[in-house]
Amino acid sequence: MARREQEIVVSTGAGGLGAAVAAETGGALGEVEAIRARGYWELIWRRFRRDKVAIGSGAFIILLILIAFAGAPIAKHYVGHGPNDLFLTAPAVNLAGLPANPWTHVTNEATGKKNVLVLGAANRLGQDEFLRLIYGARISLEVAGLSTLGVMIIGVLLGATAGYFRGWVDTIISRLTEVTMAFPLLIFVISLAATVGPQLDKITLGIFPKGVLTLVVIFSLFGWFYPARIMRAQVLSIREKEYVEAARMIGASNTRIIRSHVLPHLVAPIIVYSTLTVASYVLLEAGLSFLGVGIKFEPSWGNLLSSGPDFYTTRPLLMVWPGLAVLLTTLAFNLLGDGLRDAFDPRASNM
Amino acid sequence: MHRRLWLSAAMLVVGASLLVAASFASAGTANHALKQGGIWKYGTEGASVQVDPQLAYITTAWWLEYATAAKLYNYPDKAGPVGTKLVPEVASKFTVSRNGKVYTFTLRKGFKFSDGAAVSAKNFKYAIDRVANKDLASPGAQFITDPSGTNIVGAKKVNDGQAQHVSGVVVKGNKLIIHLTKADGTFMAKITMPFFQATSTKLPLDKEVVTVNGSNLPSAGPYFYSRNDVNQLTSIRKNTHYSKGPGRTRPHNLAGLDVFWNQTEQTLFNQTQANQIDEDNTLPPDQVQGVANQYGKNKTRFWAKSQNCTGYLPLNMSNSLFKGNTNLRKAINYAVNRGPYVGQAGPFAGDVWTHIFNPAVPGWRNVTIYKRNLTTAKKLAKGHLKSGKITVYYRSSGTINPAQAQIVRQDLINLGFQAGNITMKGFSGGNIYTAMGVKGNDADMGVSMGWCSDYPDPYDWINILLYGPSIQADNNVNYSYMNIPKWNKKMASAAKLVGPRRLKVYSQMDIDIMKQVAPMAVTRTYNTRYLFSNRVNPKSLVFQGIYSDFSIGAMALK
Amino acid sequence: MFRYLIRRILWAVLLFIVITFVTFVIFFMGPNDPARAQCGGDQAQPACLKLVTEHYGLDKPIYVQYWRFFKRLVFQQNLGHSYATGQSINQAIGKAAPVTASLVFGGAILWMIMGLLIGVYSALKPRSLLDRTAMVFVLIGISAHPVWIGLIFEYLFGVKLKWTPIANYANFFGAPKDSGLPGGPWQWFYHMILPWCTFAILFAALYARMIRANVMETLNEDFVRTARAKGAPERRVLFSHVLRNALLPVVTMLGMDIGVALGGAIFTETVYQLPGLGRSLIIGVQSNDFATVQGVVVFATIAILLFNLIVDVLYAWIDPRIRLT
């Protein structure tokens, strides 16, 4: 599941230079640079909106957010039950031990009434399928989305840094970025997950559900790298650019470039890879769950496929529904992180 | 996920009188009825076990050293009772001094190696000095250098690494003299583990063997091991120089058991329905049912065997929840909902069950103490939730722990518990256990847990279990911190007891403290379920309860 | 060259501690008791723990055992026993190895084969048909879940069309005698088909883009139309010019992403139930057995560091530059 920085080759376009000189001359051509630093993101703008492959993932990752967040409350409401709520006796789990077919009627042991398993029981808690694939999406998306915040703060940070000071501060970042890369990555973030994380799994600070934290704090302290070195090569050629030089010759501050020079021409890589960066760790959330080291009692989309090896022979279905829903959500987000590269850099439109 | 069952470490706790059968006769005989010849195919999912006879500990190593093994003392290859009375094996009797520190076995002829050499005096002192190396760390050596049980004189010495030879394991001859620091009761129970067999002295002292390839690991029971690949294939063979004589009773129809290590459920299962594979314990939950079905149990191929297990949650009396809390105790016990609980690993898992002793516990009653009742619960809870706050820790590995978890924390909101109020901590592996034997631990209850014994006894539950006094700083194992003098003293005066009455008093004990006090929830009891081949002959089928499994020498095909 | 090449041992060798010492860390982190698993698991017995607790000093400060540990490795080769099965460590990953190796290199090879075709296919033919579905066969590569690409293969092929064993891993070089276990090459590529696809799809999605981006890049590199104004055949320009020049790259990046794929294997083998490293893993990680998690660590650390090495010096060979940063 790694992600290479070979695939994001974005580099800062014509507009982006435009808008930096005219930053930089500054003053009485304010008026100027407004209107220039508007026409760059207004560029990419349409030509993102052309990109229809890339509008129509940008529409369904906002549906599913719409989903997860407030479409999911509705259809706990409109069924009658929760996605943790337990129906063990016959029909939700049969005698067998078999989970319900979907439709299955169900009656609530707390309400005494009669509740519909739309896509049938999840596993033999009888645990209702649909409210929990729809559930699963907001830890999904919560997991995947903190922890690339995560990685991303981390790596920008020491990157740039790295790149923008050299000399030892870079020796030091770079060796430790070094070592990071070195580690057999999913076999200690598997380790972490199951040695640490049922103590982690307390901390939710009382809006996350149990587990989702623990995974973005494992995946930030290993996942940083990536975005580390993406930024220190960018960063390393910003600061050899002419204006860059034109601006240190003027006096700026250290602060004042890495401000109005540097940081505007992270913005497009950050985005791009960011993007792409939440498509992994989607994947990489339901691995783990899978492998019963992430996500317990909470809804998700890995532990909704690990239903599929109990019942794949009887219950075929059960690792049908995660599994689509893992291969859409990932697809939309590695369509919108092309679709954005190629609105920031029309060069690599051929890739 | 599947649990793996472990013999328990102080297996014997009373006299080792009590156990040895007097009568010669009870050994077992082949029966003749039965198919010699043929090997037997077993897959299991599990890494393979150590097989060197002074290192193997596990269930199933004990299982196929039970095979190889000749021992001094042994269990006949029988179901029932009468497989767990010890009966003279290469000894033919034993003397004990006066003050009881002296044990002389005088040895039988006529025993061999399945290299053919003679077994004598001198193989089982080999077996000692095994035991108790320091390089070859042996998980024997606890039992004979125990300061406070069996301490064999020298032992300590040779295991700290200053002596080769245990000095006070003497060859006379045709007798075997074993001198103790101190009078033990159990050192019969002990002697008689497969650590202590006839151990042959081609076997390096100081290093363990591992890879078997023909005649490197003899044994002078009725097989030995003829192959070990690690995880991969372990095999053994009829051994040819067991003939039949004094001591030598033991059955051995089949010609030899091959063990395919690391093999998966679902392919396992596949074999052994197509014949391919004559055992398979570790069948794939969603198929019980429909083998089941298709041969009926304990019939034909399909088996579900009770282990002497018992499962409960543990109620921590020495926290403020449930401390003096009988009434929440008892609810708790009526509010489990324990068929789901133990439906959780599928059909044939295991019986619900509501006091401790399980059917393989002597003494033990068919009774149901608690049925499920959530009206009775919640009449019992009312004005008994104290601070209204639990905690409750769970075991987080696999996937059948976290869901029974959740079937306990749903019985424990029925109750009336807020869900916000109820703390679930989670362990992976075996984890739970040490943190609950922690005295001070903040559990108000365990989830997933319980309790094994390969040891026949009450004793071994009621006591070890649930008696006060001996409750500690750490590694407790009375996970209810239940101390109660007054079944303190009942536990202690059960315990001198002998015969029937023992058992009855135990018995009533069981049902009592369940009734009375209730300072656990029992939830189950635990089957392995196996499926076997057409070949296999079922009337062979003949389930050893020390070490919780068919006797391989019993077994025959068709 | 040589100075180089002894900076970079050393630097792995120094990774290599660290690591170590990091795993070493963790299963301190958690309220491990090692002791536990080798004296019966559930039912230990205090007299035992404590003898254990003793005999491996798991009560020694960490740095202490961390030394006895890596005093072991180093002087011994010997990675200990394991916990939960008391077997013998170097044995157990001496069997399971050649299992991951096979999934590994087996599934490097089909995804440089598959990378191949489709990348340099739909280089060559841009926005034709088969370009499209090439394209969207990368895109359902990288997005969809190995582990679910598994169980459906399984499912399909396995369960349904019986064409293929549903799991399972037979030894290459035959299995022992008289055992009935499948074995010999025949069978070990039989029971190795799905692994390998299922593990190869996302890095042979991931190359097929990566190889098409290359060969079109080249193709219009000035060297590339020199050669065919000179009237070079197209055959020759397409093999000698172009490929060569566009999978250099590639074969460097291959070395790198074998150490990678390493981990990915995990789940290729948890969904197969394949006994190789990554199951073993799993095990010992459910089990509490940190001998044998600490000895997987210790292998495949080794395993990437060498790779890593192995790359470094290809590269330094083939750009002499490198050598003097």
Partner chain sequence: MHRRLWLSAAMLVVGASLLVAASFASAGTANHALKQGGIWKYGTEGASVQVDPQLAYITTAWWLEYATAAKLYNYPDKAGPVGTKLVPEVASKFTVSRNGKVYTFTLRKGFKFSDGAAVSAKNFKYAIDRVANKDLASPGAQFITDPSGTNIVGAKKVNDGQAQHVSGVVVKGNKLIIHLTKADGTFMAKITMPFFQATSTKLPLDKEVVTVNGSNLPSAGPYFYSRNDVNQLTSIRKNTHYSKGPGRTRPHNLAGLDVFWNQTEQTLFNQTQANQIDEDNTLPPDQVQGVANQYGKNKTRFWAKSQNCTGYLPLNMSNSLFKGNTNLRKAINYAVNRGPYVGQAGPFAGDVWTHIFNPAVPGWRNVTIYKRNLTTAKKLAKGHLKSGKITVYYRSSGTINPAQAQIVRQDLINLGFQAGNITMKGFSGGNIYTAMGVKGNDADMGVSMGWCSDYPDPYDWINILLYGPSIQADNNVNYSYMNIPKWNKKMASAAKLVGPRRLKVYSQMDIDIMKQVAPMAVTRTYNTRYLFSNRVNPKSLVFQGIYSDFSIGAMALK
Contents of the next structure:
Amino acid sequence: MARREQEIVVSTGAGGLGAAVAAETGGALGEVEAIRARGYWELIWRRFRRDKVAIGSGAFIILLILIAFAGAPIAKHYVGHGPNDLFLTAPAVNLAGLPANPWTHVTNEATGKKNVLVLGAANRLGQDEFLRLIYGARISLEVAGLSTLGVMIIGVLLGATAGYFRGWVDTIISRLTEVTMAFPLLIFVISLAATVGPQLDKITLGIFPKGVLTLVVIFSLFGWFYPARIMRAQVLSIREKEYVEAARMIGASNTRIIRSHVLPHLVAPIIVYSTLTVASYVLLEAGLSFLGVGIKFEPSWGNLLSSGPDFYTTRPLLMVWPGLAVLLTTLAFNLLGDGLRDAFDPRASNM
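Form predicted together with the partner chain done; form predicted alone now:
Excluded here are partners and other molecules; the one chain stands alone.
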């Protein structure tokens, strides 16, 4: 009798479980549904898309890139002049030397046609604030993007080498990292701008505005130390993992182990740190240009901010537009980096 009651209880429990599974999956009881395993990148994407703020930040960055590189030439075509064109007379600049207000119509002396200054004039030279703003986005993104690429290449190579080989290799790279960290970057940039800066700014490779490559080289040479320290710490942990030991035991070379087992595990910190580094270089480029030692003659958010305070009581919007551009861009990259960090390491977001 006891055995029969036990069979009834087990049968009833199994039926209840089956009904619950059927209700959850939407299928009939007894049907077997294939379960597809999700890959690593698919799981990351599923976690990342739940973060609406990060998704919005990524959309803003994509829109900014499209405006800077595709929209700027289109805007230049429709307004009828370039970002460096001068309008020295009224109404672009009034008799008191004040730049024009938004939506001021001016005459282009070169073509004789009427043009419009969408956001008004940027300075006493009557240059177009709107065009200089979107062309400044191009310069800021070029400097920040190329500098980030440079520091990540140098930092990942040196950091991975130091962490994997350790010993005297680690000692040399660590001492070089400490020397680079202690280097006074701002003093060096100011000294460079006062001496050979004009000659270096002429190096453009035919595709970059003047001064962009100079800043990229300087930022890359003196900014790689932080990613190098991060990658070194990551590799020190990875090289002790079981799969690395197994690869070493079956005779795999160091080159193969680094390529197949170490570098793939560095993708997540590289992507996350790169987004945060871009934001820091946008700020750094704007700060140096504001001081007059970065981008000097080409349109840049920094030199727009440097000329804005001259008119803060009469034309306050001249400070607002580039200030908002720098603020929103750096905020978008930082929020995107936070979202990517949580997507790659979900445990960190729950701590």
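Numbering follows the first chain given and starts at 1. Note that this is a predicted model, so its numbers are computed, not measured. By rigid core we mean the largest C-alpha set that fits within 1.5 Å across both forms.
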| query | finding |
| --- | --- |
| Rigid-core frame, C-alpha of I173, shift of 2 angstroms or more between these two forms | no |
